[in-house]
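The chain below stands alone and is given as structure tokens, in the form predicted on its own.
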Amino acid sequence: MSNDHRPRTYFDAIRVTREILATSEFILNPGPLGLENRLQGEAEQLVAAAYRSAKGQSISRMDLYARAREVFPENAGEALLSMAALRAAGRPLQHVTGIQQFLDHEYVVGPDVLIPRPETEVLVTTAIRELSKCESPPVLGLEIGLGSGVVSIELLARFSGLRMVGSELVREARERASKNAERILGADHKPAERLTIVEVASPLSVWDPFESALRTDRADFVISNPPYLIRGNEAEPDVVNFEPEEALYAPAEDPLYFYRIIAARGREFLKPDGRVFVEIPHERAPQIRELFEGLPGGGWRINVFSDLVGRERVLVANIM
């Protein structure tokens, strides 16, 4: 769309963006609220992102409508047309806007990390609820696969005395997680001291990064959203085409690989009353449960919790 179509007002900005998105063959899944609401919501997010890109400051949804008849900044209009075109061509919304809301905070994301999803919010809220029941608040947690840092950062924001050690393969993701921690936690929470990021040498490495980082320390819990998709039809096209493979797919020869290794060695890194929190694919929930329950000599007490649509999504394993 040429600059002749550049929106003149905030109202025009939302309308024009919605019209561009409505032509896309890639926005096929309307979600629970329906296609009209999805188009409206994405248009609002793109307008806000274009404004932030041009002005260097955020604008709320309420302010977009409060300024509906005011002139939309010219340079923001140019940015908006480019962003809307990218989204209409199939680029994930979060890659276009550069941000994703996760629980109470806004995270910077990009193509080098898995886009945080509502299912992972269930993982975090389950961990917060279960850890809050303990006699003493957690002191040390381990995260396998840090990504953009949403899991560790939310836990650090909730438990003031907690320190997290997170492993991550991709350098860009490690840098992004560090910046997210600084921005969200703030200097008063000492993010550099409370979040230790350790490099992973191999995509299949699970415990190696923690062996040298912990030495004799033992953690209160381990938490992870490991790669668990099987190649095929288990993901939307925009996920398959744009998100990092190493964060999506389990090894083809062993789809339960990461759960198997976590179950087999998790107790070595935990305190006697420690626990494991993992996000799981509902299609393979029974098999993952059997991995933990079927170890020689036992040792894990299992609970499985469902997501917002009733699918088994989070497994919690307590040391017996």
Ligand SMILES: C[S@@+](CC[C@H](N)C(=O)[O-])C[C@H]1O[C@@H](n2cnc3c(N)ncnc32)[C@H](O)[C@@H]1O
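Residue numbers count along the first chain shown, from 1. Take the two forms, find the largest set of C-alpha atoms that superpose within 1.5 Å, and that set is the rigid core. What you see is a predicted model; the values in this text were computed from it and never measured. First, how it differs from the form predicted in complex with the ligand.
Taking 2 Å as the criterion, residue 251 counts as shifted between the two forms: its C-alpha moves by at least this amount when the rigid core is aligned.
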Contents of the next structure:
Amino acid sequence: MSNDHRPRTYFDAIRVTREILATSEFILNPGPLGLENRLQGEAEQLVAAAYRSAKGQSISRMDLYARAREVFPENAGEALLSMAALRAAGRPLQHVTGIQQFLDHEYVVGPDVLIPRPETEVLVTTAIRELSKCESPPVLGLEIGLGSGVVSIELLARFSGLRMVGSELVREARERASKNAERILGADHKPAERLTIVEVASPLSVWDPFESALRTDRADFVISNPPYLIRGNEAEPDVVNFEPEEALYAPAEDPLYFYRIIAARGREFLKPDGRVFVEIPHERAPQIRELFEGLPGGGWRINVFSDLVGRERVLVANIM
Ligand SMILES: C[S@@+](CC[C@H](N)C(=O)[O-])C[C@H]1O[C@@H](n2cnc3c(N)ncnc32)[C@H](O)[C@@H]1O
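Okay, that is the form predicted on its own; can I get the form predicted in complex with the ligand now?
First the chain shown before, then all remaining chains and molecules of the complex.
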């Protein structure tokens, strides 16, 4: 891309980026709002990211338009053209901008963590809603598979008296979650004290790290968006090519692996009125429900909630 294409104004920056993205063979899926809106939205995010990388400070969408006729900083223009080219060549938007919005906050993401999904916002908002109905606010929660930290951090931001213990297999993801917690929660919320991050020795290990971290403490809830794919043709190429394997594939070629283990042993780590919140693949919802309900001796009361397009997405299991 030559410097002649460098945008002169903020308006130009959005227009030029949009034109570059429109030529991409990788951005064909219109998304829920249609292709035009998707291209416009991605262009705005790239312009904001280029501005941030050049100036070291954020710019809101409103400011992009308020400055439409002003000169777009020259070094931001150069950064923008490289970012737009990467995106047009198929790199996920969030890997180019380094940011994903999740509920109330912006999370730093990269190739080492799953890009947080809107479906997981349903998991978190369901947990917040259900936990808010309890007589007393939760004080201890466990998360299996922190990734970028979105789930635990949003819960910590919502419940001021909560402490979370979160496990994560991948070292880079543990570091990412810790940094996101510091940045988003801020020093006043004591992120280091309130989020304990525990290592996991192998993909097959689920409860071991919590056994040593908790000793005799029992949690109010367990929450997880576990890996639930099996290798083969279950995911889009975009996902398979760019997301970390550990975040996608369940161990032992068993897509129900985590659900099976959570259903079987979750109670041991919970208070008598504790509960489990898990994100589920909608096409396996009946099997997962059966895992919890069909345990010898019973013990779980189940509710399943749907996402914004009506697919069963979150299972809540209450100890009976
Ligand atoms: C589907 S991602 C979810 C990440 C994040 N919670 C979210 O919702 O965006 C699953 C995460 O679990 C981690 N993981 C895989 N096996 C694990 C295990 N046995 N124990 C703990 N974490 C594990 C992966 O590295 C990945 O970060």
